[in-house]
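Next up: a single chain in structure tokens, the form predicted on its own.
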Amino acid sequence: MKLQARPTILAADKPGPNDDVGLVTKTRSRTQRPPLYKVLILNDDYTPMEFVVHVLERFFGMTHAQAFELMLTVHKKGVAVVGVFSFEVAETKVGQVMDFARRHQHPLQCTMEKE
């Protein structure tokens, strides 16, 4: 993570009218948010639509209606974002979906890309 320095001026450090003292600053560091990653499901001509709905419900916590709607988006547009997560969570979800599809002998593809 990259830290950024940000000077803070304290009231006690400000010179008075009779002071010959320079300005003192205190550095406060601030962390940046980690980058987020989009998890994408790709369309193929072999994976059954109900299997895609099941994957979306199981691994992404969607209701049946939400999963069905997103599955139709994948079917019509060829790809859809199913969620945005930290790197570790996105990587885990992609791995889970790919393993699950492979175990059920479906060529479903799930990938991730930086947002």
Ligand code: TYC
Contents of the next structure:
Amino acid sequence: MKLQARPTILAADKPGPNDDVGLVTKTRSRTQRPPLYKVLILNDDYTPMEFVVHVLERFFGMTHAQAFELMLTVHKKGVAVVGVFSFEVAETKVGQVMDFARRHQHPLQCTMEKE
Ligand code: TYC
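I've shown you the form predicted on its own. Could you give me the structure of the form predicted together with the ligand?
Now the complete complex, all chains and molecules, led by this one.
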């Protein structure tokens, strides 16, 4: 017959009255929301209204009616928020609008700012 090796519990391993036994503690860390960025479109005296309407339809998924209304707001007030996006999406949209305006030789300006 074989002798079974038994684990020896040393004094140092034995739980004492102040040890955490059977307690699971969780550190709750608040989940941070990623920052959002407003994309703004600015008025100028030269970009044709229809071009701005087209930009809003093409890059911001607006209907013709929505785009026309927002274009008029920018025309009257000087600036308007086109949408709110993650940094990467906002950056892409600004780039697309600026590139499209430049290619058509219109001075239309589009910027982003942290919300
Ligand atoms: N003010 C321009 C015009 O009278 C039209 C315009 C509207 C230009 C909105 C830019 O973001 C703009 N032709």
